[in-house]
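What follows is one chain in structure tokens, specifically the form predicted on its own.
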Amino acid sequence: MMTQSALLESAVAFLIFGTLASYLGGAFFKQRERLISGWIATLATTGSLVYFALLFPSLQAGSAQVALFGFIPWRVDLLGWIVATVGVVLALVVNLYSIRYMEEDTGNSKFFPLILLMVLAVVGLAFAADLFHLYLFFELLAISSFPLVAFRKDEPKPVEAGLKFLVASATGSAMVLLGIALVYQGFGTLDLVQLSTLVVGGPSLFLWLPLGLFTVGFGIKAALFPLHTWLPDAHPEAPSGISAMLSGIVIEAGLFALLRVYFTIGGPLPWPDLLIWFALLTMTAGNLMALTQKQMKRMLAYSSIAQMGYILLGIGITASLGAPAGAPGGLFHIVTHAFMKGLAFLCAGALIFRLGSGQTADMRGAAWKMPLTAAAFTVAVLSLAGVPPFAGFMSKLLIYQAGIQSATTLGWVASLIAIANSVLSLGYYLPAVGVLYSKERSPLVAAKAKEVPFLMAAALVILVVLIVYLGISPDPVRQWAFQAFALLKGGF
């Protein structure tokens, strides 16, 4: 029987060697680079997912410290496993979808390997045992994301969006690095478990500066309001599979890293109450900005900012008010949001693939010629709004319940504002669905619309099945979320 370390090394090896093989296969066979590079990347993520699944039973007893390949310190626990596995699953679906979606693009021998690098960075962030390696994988996430945002380099707008992302990401990285330097100066270690012990009873005034730097640095990557400015520009210009990855797991990974730091060095500080108000501000601002958008992917980008607020709120309610369901609800919402928002962006990409336009008005009446795509989009946005019986309802329900069960004024107010925001989000989700099912058809729909190819449709169906399953039968993943926090030792 393989050890934890061997299983993890095998899962990571599939991503590393898949990156190399995907690039070399596409580079050597230029005429078929999209197919060869894409299928190698799909097989690599499939292999990695198998080993992550085999790793799961060994994590039921708690966390373990491993030296990956003998020299990279990783702390493997159920919490990190959930985030890493969701990233691999979403990448698998995106790779499958992009094999056809990217048929009009060149340079696919770089596109698919960069997705694998992005997933590798997410896995590293999920399991990093110290601040140094957390920073390294944070940088790898930025390095792999930037060229994917600006992938269509012959067009000015993707390049502009990529540069905005690069500047924002570099600023965030500099702040994270400075925060790490201050922590090391103050405590002489970067190990997360040791730091969680050392900060207890330490000088709390000193911690405000590094914690503030980490908040801005990781908050930029997590697209928290008002650090979100790169995200609405990146989404309309990036390939739709990359939009799905950015909103589905990349910004969650940035938030996960921030929360790791909060729970590790933030113990002496009153940050949990601030987290609740910051979460409410983020979800409200994101929804209000989404209401006015005329471009489908830009609207979904602002929606992602709002959804980050729910994750923050769940964690904040547990940390501040002691309600046990909040943090597992936030973690469960990371899972459901990855699939919901991933599906929404892939559906938007399918419409753009056929129509050649991202404007919502140009998609009028598309449902009658693209019924599968329209139905999948409807499932995605209703789930994002928290409508039963879909996955988003179940994860949001835990967060609402946590606020109410805290039996505090702040908890009740937070839950009511969160519920109001879910209703508010229907103000832009339902009109978007209404446009697709309009009896009138736009000129583009009348001339070009037809259902997407099999591989793209298969990717949509996989995510629809996951969303419906997690809505009807949420208990397995919900129990994993509760267990993940119950097993935690030495910080988040």
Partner chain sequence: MIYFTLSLLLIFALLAIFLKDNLLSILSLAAVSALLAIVFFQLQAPVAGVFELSVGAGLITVLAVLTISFIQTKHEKAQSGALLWALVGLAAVSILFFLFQLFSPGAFSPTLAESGWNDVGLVLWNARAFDLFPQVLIVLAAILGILALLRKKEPVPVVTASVMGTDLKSVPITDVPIADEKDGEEPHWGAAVPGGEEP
Second form
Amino acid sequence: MMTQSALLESAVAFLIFGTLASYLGGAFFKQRERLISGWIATLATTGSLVYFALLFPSLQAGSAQVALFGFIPWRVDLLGWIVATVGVVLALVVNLYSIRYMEEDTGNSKFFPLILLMVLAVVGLAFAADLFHLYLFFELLAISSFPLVAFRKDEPKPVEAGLKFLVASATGSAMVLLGIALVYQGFGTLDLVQLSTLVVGGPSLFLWLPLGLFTVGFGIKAALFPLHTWLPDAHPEAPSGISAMLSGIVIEAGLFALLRVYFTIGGPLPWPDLLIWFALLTMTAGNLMALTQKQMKRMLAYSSIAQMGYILLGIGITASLGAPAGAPGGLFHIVTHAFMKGLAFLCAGALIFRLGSGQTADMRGAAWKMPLTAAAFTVAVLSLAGVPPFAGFMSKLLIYQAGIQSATTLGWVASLIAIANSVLSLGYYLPAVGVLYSKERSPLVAAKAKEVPFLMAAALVILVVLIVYLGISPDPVRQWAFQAFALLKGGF
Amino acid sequence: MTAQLAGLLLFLIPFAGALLIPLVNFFAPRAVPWLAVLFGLASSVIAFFLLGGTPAGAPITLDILPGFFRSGLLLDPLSLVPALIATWIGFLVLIYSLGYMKGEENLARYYALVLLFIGGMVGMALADNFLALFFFWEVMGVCSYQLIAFFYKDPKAAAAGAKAFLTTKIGDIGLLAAIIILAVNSGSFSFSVNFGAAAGLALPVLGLAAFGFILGAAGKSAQFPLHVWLPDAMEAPTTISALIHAATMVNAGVYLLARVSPLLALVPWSLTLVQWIGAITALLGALLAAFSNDLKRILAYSTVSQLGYMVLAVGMGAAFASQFHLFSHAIFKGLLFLCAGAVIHAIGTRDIRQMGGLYKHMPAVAITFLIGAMALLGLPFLNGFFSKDFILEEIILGGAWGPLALALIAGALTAFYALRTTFVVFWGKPNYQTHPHKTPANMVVPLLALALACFLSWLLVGPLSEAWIASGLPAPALSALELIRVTFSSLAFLFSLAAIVVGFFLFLQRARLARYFHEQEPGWIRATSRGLGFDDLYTWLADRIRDFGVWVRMFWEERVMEGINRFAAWGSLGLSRLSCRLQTGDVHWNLLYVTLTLIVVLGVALW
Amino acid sequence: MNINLLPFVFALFGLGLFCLLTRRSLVKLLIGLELLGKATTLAIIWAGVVQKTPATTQSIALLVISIEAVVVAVYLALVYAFHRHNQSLDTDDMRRLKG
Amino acid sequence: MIYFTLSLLLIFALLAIFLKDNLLSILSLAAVSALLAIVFFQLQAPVAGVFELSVGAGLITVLAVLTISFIQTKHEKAQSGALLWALVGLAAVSILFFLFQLFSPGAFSPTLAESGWNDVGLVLWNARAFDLFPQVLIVLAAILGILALLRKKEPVPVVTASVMGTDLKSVPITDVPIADEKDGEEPHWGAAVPGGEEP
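The form predicted together with its partner chain, contrasted with the form predicted on its own above:
To see the whole picture, the full complex is given below, headed by that same chain.
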């Protein structure tokens, strides 16, 4: 029986050595760069996932201090485990998918290692117990995603998107860092557990400034409404696998960092309802903007913004109104959103892979030639809109419930607005599905469309199964989400 | 079997049948009629278990919406009479339909609806609260609409269905309003709670509720001035006419009035209103029946008239008398309708002037029709005689001389049209061209059963009144012998005898009357042939209402809804375009948003 | 003698933001980001001074400075790619993606 | 005195923002870095000061200047006179303040705790050693990223073998009209991308 730290070490080591092996393997065997890098990365994520799965039983009792490789103090808790595991699962699927998807691209020996570094950043972010340590992983996440967004550097748009992403992200990082400096200046420590006790007893007068900076800084990464502007540019321009990663786990990681900070030092929140207002604004704006999009992936990117609003709403309801179901609902939505948005982006990518165009209009009638992709896309989109038999419904339901459970006017109004948003979101999801299933076919579809190759289809099917499974029997995972927050004391 | 269980089964069985029939129709369409009869038989057998004794124990209740609404079965004699009538007559109608409806289309729909209709009536009668009552009331409304318009390809039938539906809806609105008024006051839908709480209600409010109930009953029971739908409902298959007239629909209104009579008693003017409504309806119905030439229409008006008697009895505070008459009427009217059905089936027309001398072809039908007609006009020792005299007696006791006069005139007219119809159809000069069909046996059996019941059913008065008294309802203690003694020694007997005699005299003079009317053609006769102008009035009103409705609909659809739709679509798209403008694509703007958000967040924190 | 460097930190941070908001050139964007970085580094060192743990904050500052350099390197690589497409460093040319 | 240094720092920051010439403003930024280093010295944080001076003022400036000179066209390179001027000025200012700081160490804040290289090394290798882990990963990510971004345009390697179940036949992409051209051309990867060929 391996100890907790040994398990975690194995999981992390898989990712680290996977990164190195993937790069070196790809660099040495230039001719089969994509396949070697891709398969090594896939195997590394698989191995990591196995160890994460083995790690799970030891987390039932609560958080534990772990000295990773003897010198890295992490705190392992169920909350972090859920986020990290979702990241690893998504990365596994994306790796599998990208092996085939990236066949027209060069530089794949950098592509797959960067994905692994991204996952590594999510894992570190999930377990980091020190504010600056957290920041470093946050930065790692950012730095590994810039080149991925701009991976197709030979076209102008991805580069532009990467630049915008970098500028926004760096600004946010600076804000976070300034907040960290101020926290250190106020308390003399950066350890989150210590801070959480200091905040309760000590001076919190000064805390509004760092908390404000954290909110905006992490909020940029989490794409809260007025801070979201980089997202609709970066997500669609990235290769589809990366879009899936970005929307599925990276922005959630930003939110997770915010959540971690709020749950540790956010105790004396100076603005109780702020998160809820942000959430409502974010989901409404995201849905509205998605409504008139002409490109499939750009529409999905805006819908990611809206979904972030839902997650934030769940967390905000618990943080400020005290309804217990909210934060688990938000966490559960992080899980389901990772899968369904991942699936949606991968499907869009599959269409683009075959058609060579990202315009929704060019995909008219594609379902008749790519039935599996279209069916998977339908599942993803219906789940995103919160239609019953799918996972998205279950998580959204928890969030609505939480608002109503809180028995406050704000909670009710928030739930109603969230429900109205769900309806609004159907206004662009359904037309997208309708276009795919249209009787007439666009010339592009008539000329090029055919079902995606096996590996990509396998990736899609894995996610479809996950979504349907979580929709029909959400309970183990939903239970974990509740448990994760029940175990939470002082942020861990 | 306990009475509760029997009661539950009594209305569940028809519903179950109604649900099952479409399914069976899928596999074995030919079995549908027999299945329906089987269900009818089952419920009518079960009904016998209810006769034995009305329950002393707790009735069945069921929390339908916990904490808000519970419903249960109310098994007292008042509710049992309509329920049993519905079950038994319904069963007979089902048997009769085997022959009558043979070869028609959509039989599954027909039988399912008939069972549903019966179930609705039973459910309504057995409900122990207003909400359930209203629910089943509406079930009946829908069934009646569907069944009246059963031959929907015939525009007249479709129109008649719609007319019945809409007219009764007017009453339903009143009923619903009354129920809501009571429920708001007492916080409950239960009869007993509401009757208890009603005394505490202000008189105008209570009056409003009472008026609502009267309106509802008038609509359902085709009372003046909402009687117009019933004659038109004759477009339905004759079986359905029998069902509506004898067993289900029209009895519901009378039952409702009897049920809420404790409440009406609290509002002084309401009883008077009910009396006059009843009396006017009785007279009007009789008058219209006397001048009709359509066999079914005559019977329909006759029903209206008889219902008027019943309502009049309720208005006199004699719920027992009204229920007694309802019981009798159900039997003889059912009989008359089934006979009429046989005749129409044989001749192929409904106009009595094209009939005549049918006794030779269908003696059994002729004799039973005669028995039914005699019961209708109140020949001694037939059930109609006792129940009608009972009502008259109550009127005399109550001293309502105005309504009494109208009722007596109506009685004379009743005798007239009953004799006239019987004679013209069965004994007069044959006027038909076609050769009459033979009456099938399964149509004759119910006739004989009902004819026998016409002679015997009044004997049940003893157990009936005992049961009423036993369950605390106001009723005189009567046995059959007592009934005979009372009836023959009362003033009412003389009056009704006089009415019959006058009617008989009129009948003898019918040739002269006919000539007089034919030559002089007074205005009111013309009016009578047009339903005394009520139809025209209602048509005019309905047209105006429809115009208004069309305008409202246009306004609603074109302006309001379309406006909302357009507003929503334009609004969301416009907002979408507007918000997409926020996405300037300029990195400086992006950073400006960030900065502004930072300022706002910090500002909010400081503030 | 009491000194407080926080106003300077905020001033520098504000200047950085100002530069990011108003100067329409990729080089100026770099300068703005750098100014933000300088401000945070100063804030970190100052925090160490206040908390009297200069060694800790200095080690943090080292990491921050090197991350800054790393981000600048990636940024410059992107700028290079951008220039290849547009032959300019003007942010007005960076408006393909919008709406 | 530290206020004076900081004021000068702010002035150079303003210069960096407002100077039109790219090189000059980058050099002003270097001056800001240098001044910041001096501030660090004054705050008894010599390690951070040296690091800021070498990385902030040195490495970043060099990187930026290199990049800009690499991509800048000829006529913009003509301003090397200004460059020289700025470099000289920067050096003068740095030396001046460094000397000034040397002559009056700790004059501003006698209570400042001191920490030399050893202390910082100790902290970095012991107390906060765990931060080096993500730091290394960040550097790795940056290297990979820059390699990816600066990779040569090269033909897609053609592989004919079938490896691990992947069907390697790629679909030829032919020219097909695209429905909505409003947003500009859509990525046609695989097709030749027009772009400037760099030396």
